[in-house]
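Taking the form predicted alone, here's one chain by itself in structure tokens.
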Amino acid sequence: MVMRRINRTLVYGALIVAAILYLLPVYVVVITSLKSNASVSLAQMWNFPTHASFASLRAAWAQLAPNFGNSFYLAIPATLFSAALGALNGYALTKWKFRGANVLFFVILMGLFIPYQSVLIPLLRVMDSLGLYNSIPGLILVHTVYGIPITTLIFRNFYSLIPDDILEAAKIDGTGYWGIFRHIILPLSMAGFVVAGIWQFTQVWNNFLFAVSLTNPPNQPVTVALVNIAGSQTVQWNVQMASALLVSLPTLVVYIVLGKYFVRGLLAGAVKG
């Protein structure tokens, strides 16, 4: 009993130290964003601001606000579309066996290992020929297609845990392909959708390469606007930190609100090997 308490104390102590080290950059970002530009220096980097100022947050918002709408307009549909297609693929690949299903899954999964840079030039030409270059719908299409491999993997592994007996009983009752998916599979898919949604939303929101390559102002997402602020000639560290804080808030809120469901989805086997 004593050794168990000591081991538990050591584990919790190590976790606390790791959490502190992990949160130190977040602390610096927050306190720097609350300082005036004159009070920002390496010597005072760790000091809490004596007089909190929200001027840097207002300045950052004034520069980022037009692009926030573009990012939400991009991330939400791309997440929903890729998750829906991944659910359909996972359902077909696990519960309706057909010849070549494993080969098809392997081909889909190969999309995870294709670097963005290797497809950038042909992607630009395709988007231009489709009339989708420099548009948010074009970015939605790109991220939806690129999200299909990971969402298919998530839902395939998740649906493999659903007993086949349930589907066989539904088939005996005369329920067809879409009926089974709508009335049986979808109600059981909440954990899978949460895992796929959080993953895909984070990837789409944080993506920079596609955003900067396929769009021009004023159609660029907020990540491009953030880099433009950081690349200005006059370095205002408080404004840059405030900008980074604002850009990270949506994904932070998603993890805070859906975090417990995300963990449940992981434990349910949604991303199991």
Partner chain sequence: MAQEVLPVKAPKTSKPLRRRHRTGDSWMPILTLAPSIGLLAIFVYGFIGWSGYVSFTNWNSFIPTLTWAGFRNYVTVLTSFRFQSDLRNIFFFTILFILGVLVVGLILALLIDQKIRAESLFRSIFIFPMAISFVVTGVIWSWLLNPTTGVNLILKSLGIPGPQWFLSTRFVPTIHLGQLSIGIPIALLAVVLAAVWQMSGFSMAVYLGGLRAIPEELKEAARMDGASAWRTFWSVIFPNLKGTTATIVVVEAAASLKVFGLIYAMTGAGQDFTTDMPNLNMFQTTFSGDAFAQGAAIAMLLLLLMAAFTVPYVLSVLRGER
Second form
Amino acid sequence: MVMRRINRTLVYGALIVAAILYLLPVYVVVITSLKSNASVSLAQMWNFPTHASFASLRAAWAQLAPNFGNSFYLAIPATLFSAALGALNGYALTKWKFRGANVLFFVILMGLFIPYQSVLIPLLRVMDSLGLYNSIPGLILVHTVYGIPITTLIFRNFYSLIPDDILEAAKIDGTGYWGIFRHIILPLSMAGFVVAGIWQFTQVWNNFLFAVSLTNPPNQPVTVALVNIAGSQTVQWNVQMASALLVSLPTLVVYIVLGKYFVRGLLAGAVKG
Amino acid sequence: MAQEVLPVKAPKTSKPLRRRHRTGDSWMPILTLAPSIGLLAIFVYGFIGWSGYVSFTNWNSFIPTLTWAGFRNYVTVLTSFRFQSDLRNIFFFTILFILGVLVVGLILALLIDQKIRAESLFRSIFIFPMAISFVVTGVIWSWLLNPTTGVNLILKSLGIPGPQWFLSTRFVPTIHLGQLSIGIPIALLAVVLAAVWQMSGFSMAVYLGGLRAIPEELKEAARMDGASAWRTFWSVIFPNLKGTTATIVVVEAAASLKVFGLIYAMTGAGQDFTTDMPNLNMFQTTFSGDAFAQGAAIAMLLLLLMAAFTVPYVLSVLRGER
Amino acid sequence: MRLKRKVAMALTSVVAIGALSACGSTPSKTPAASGPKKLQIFSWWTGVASSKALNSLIGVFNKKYPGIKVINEAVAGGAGSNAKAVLASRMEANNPPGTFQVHAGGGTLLSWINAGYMAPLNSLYKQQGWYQDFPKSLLKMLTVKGNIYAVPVDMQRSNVLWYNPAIFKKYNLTPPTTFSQFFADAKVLKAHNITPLAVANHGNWETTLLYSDVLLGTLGPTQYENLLTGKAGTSWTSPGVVQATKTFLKMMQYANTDYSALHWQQADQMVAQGKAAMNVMGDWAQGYFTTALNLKPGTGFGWAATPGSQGTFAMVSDVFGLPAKLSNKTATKDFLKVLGSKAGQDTFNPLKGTFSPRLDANTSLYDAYSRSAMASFKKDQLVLVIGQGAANPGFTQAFENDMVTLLSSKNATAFTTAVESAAQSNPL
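Show the other one: the form predicted together with the partner chain, since we just had the form predicted alone.
Next comes the full complex, and the chain you just saw is listed first.
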């Protein structure tokens, strides 16, 4: 019993230490964004601001606000589309094994490893010829395409855990390909959508390279505005940290609200009949 | 059969459905996959083909000189000190990063799985760095690991001399190979630290899912006091997490190849190219040096490198499923 | 059951097809390069001062040409390196912006001209009388084979030694004009635990700028220019370059050790706070001292030409040109007219913290520092700096890579040999 209590103390102690370490960077971001420009310096980075100033948050918001809408307009459809395609692919690859399924999966999965910096020039040409250069729909397409490998991986793994017996029964009933997907697979997919959705939303929201290469103002997502605030000559660290804080809020909310489902989603995948 | 969470490897019990009544459905999977395959054929394989073509040309200025250059660009890249440093760096970075993410994620997951109070609070804390973009992480950590002002100030107040972090030019161990020093660059550890901070929440969540899927009796045994717990963990719990680990490795390996944003914001190429990466080199060669063909050669080498590591792995996993 | 299945099937395919078609057919397409009444201005001016300056210039333009809608396309990050990536991709994809920012000189501008991406502006210059309005030596840097390709909007100096006047006064020192004086001062400062020279190198261009100034101070402007323009008989392995490299390395011994982590502002902040005494940086530092740190020119911070470079003005000038592949060139030409005009430049420069390179610029609009720089600009010999427009991008990139190796190996001869081979594979 005593051992047990000591162990509990150790567990909580370790967790609290780890939590402090994880929150340390946040502390720096928050206090820096509350400082005035003149009182920001590396030497005083740990110090509390002498008086809290919300000027930098206000300045950051003024510059970011117009781009927030673009980011939502981009991230939500891109997340939904790539998750939908991932679900369809996962279904086709696991539940209807056909000759060459593994080859096709391999072909899709390899897309995960392409270095995006190397495709900018051809990407720009293709988008231009599609008439999608400098448009959010264009960015949605790009993020959907490059999201396919990871969402397919997630759903393939997820669906492979759904026992085939249920499907066999439905097939004997005469339910077809789409019927099985709609009535059996889709209702079980919520957790998969949460995992794929969170992952994709974060990736798309935080992406800078495609955003800056494929859009011009006023169509640019908020990450471009964030980097623009960094400026090329005068860096205002307080405003930069304040904007980093603001830009991270939507993804933070997603994680805090859906974080529970994220773990549960990973869990649900394992619960099999 | 082990319960796996998000395994790359599908359980052996899953049998493909045999097509019985509706022969029309047999084309459905292919039709379903067609749009994705078509898009990837252009956006991934088409572009790789384009890079491959460019890498064999003389297009090393703004003038697109598409004359045949043979392997000249590859020779230039492979013999450059910078690219050789990049190879060393990405090798050590990927290994250390994945190890770090696995170990930290597993420890955190084990701690959280101890039926603790405020579980969701702790989980949120460990997972939230994933929500932040690599660019922001880079700026924050370059402050934190500044040898004179960052965490070293705290270490100093505790009487511990802090390392030079990303300003260090030391290698452990140092083996000289011509101009190049082979070993783990200390500076790179700073980048690894930041990347692990950002990405360990993912492995924690996946491992937690994996742990929760393990039957309670097994875990109860592992939770018992004394030396037996340790042995139970290794002989019972850990083998059950194999599939989970495989998933994390694939996802994090892909992430580690995209640390561009983090490095770009945090250290750049670093002193003596100790924190340089092939994709940073490629970006600068292509767009600062306007050497498009050389940049394409770096891209192709990077792809080959990735293929050398991932193809055998993925193939073995797929083969194992049959 | 059958109907239900059909509906479900239809629904799912709607999701799938919708995913694709939504991407393929949305009407919000903006015609990329300048449609009839649109003008895209591409720059890396996203900082507070520079974006304010650009917007006020656009204001002047809109008053004169209300029918044209200007789209300010500023791309931030890495002193224009992100912007360059985006611009290069667009130019290669034959989708140029209406006009774009580039540095004057034999760097990127010359590469664009040689590649045939720029249209000459001779008639515009003649029509506007600009051949007389700007110094000949500046226009020379925009001219290839008798054709002039760009309009300069601002002028900055990059051979400036910034110093902390209080420290110099306290230890009875004078700002160094020669390298031996620099080292004498540095010794005194080091003895008093003050970092003599603050150096930043996060962007990898800062030490290259310092090196350029040392090279200039060692060789003198004429030899320096011959070397950078690849005149016959010059070599990077010559004794002068080796000596400059050794001087540079010796100066780095008096610098802070965390330079590779610092942005240039942080180095200047060290000077402002009295932790370091000197810093070599372009005069964009001036805007940082006065606006971000609220210091007064002369008392809060001091300046001098870098050692050995008195009488030379190492210039960095932002210029704008006319992309040859642009379908409608009128809007761009109209904008260039405003950009090169006295009214446009007198609005733009005081806000940006730079000064107008026009000979008739209104000096009363500027502060003490800028007035002194304007005076030097008019009488000094003009040269360019590596990394800021002096040499072609291929050479510059190779040079910056060699600089990384030099900073850790400290091997001057290996460095000069490497740079010489870079100069041969990327002819200057």
